[in-house]
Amino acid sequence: MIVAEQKKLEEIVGQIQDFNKILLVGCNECVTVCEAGGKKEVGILASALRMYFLNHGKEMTIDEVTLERQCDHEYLEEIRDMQDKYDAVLSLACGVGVQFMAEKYHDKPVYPGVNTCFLGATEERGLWTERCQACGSCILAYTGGICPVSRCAKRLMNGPCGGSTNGKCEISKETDCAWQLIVNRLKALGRMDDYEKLMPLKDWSTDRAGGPRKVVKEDVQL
């Protein structure tokens, strides 16, 4: 899932004190289970707006709304007939979506409510940590479900560094040495000899070079 975290009130204010009239849009896929950007997260962010604005003196509409989603063209759809009312969108979507709603109401400021940061898990409640990239050439097929990408933190694509000390990384006692976790796996699941095998430094002139990348399934497209 992509995670991502509410930017700061301040930064938030200051990207839309110049407007009088702002349309707030939530987002229900992963910005609401990482608690960034879903419908609660929008009552209490509009909530907050309006307090700071009353109390410097400024008359602020800020009307909310929830979308499925905002990286899809049908629920985009939704608030054609509402953002002309408006003179600017802060969304809380991911860039993904700031990005798709500002492509779709071209003549429309849209403002980002927060950072996305990673393709991650939930650990717990209120922890969600890294475990992708989305570099575009996947070998977790070769090191035991782990990605020495993103959680290396030299991303080495052959074995440890030499710098970790009991399994965790020299950057933090706190964390673990991502080719540790690998061996760790793949002894348990007697396939060490996948870590003899050589795999080349990552291409990324091919995995990232060339402008947006795409997928494309021509057996579903109209």
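Numbering follows the first chain given and starts at 1. These figures come from a predicted structure and were not determined experimentally. For the two forms, the rigid core is made up of the largest set of C-alpha atoms that agree within 1.5 Å on superposition. Compared with the form predicted in complex with its partner chain:
- Remark: with the core as the superposition reference, the CA shift of residue 196 between the two forms reaches 2 Å or more.
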Contents of the next structure:
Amino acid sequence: MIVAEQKKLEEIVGQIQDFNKILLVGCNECVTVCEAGGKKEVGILASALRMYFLNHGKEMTIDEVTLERQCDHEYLEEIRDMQDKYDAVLSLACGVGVQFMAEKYHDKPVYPGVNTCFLGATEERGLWTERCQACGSCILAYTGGICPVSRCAKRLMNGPCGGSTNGKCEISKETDCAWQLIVNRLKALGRMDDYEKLMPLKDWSTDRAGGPRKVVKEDVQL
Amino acid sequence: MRLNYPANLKIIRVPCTGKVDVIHLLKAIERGADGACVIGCMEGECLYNRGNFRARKRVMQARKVLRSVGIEEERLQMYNLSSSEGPKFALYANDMTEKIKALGPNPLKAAKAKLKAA
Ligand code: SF4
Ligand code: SF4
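What would the structure be for the form predicted in complex with its partner chain, given that what you showed me was the form predicted on its own?
So here's everything in the complex, that chain up top.
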């Protein structure tokens, strides 16, 4: 899922303080799971903002709504009539949702309430870690299911580097060396032969470096 | 046990303090309560194991929000006792009342009145 983290209140206040009526919009998907922008967080942030502005002598309306998704037309359409009544929208969706909202409601100022961080997993409640950088040509088949693109600091294809120490990456003692994890896993799978093979140059043309990307599935297009 | 505790304290019963969420605490303050406290069972004695630990975390989270909006975080408190400790309940109720008296009324009430008058 997409992992995000709520922005500090001061930053959010700075974005919206010149308006009088704000629609705070949450999203029921990824940002709900990472506890950054679901219905619960919308409620807490709305209450905090109302108290903040009241306490600072400003009359401010903050209303709440949480959509199934903000990255799909059909759900974003649900607030077409509603958004008209507000000066601006504060979205707690990931950057995708915020942009889709801005595209759809062209003359409505839209502000992000979260920082979108990465594609990751919930390791435990309150701890999310990165697993994928959407490089567009997945090599997990050759690396024991562990991604060196997102988890090796140097994105090495034939690791580890000389900085790998006791299973940790040279950037920090807290960070596992992705290549140590890959070796451990290949050993467990009895596939160390694969490790001996040199990995060819990775095709980076599918990565972000080639500009914004697109996936087209003509079969389902009407 | 005829114990006295301040009459200005309103009791809301919940099945377990783990049922109390951050938003409940914030709403209390937003709507003008001078303070709110959660009184849970002793730590380690929760029937649901971690209900009172969750409650403490949520009180702390709500206090952080109050701090960020410029309201005294001491308006929210967490206490623990076991269900048979009536005297302790009275003690906590008095302690909470003293804390709130020292802080004075919820600043949002004055702010609201000021906006209305303007
Ligand atoms: S190889 Fe690319 S697509 Fe596969 S997990 Fe890593 S970043 Fe994601
Ligand atoms: S120590 Fe491991 S994870 Fe860190 S850069 Fe070197 S190979 Fe990559």
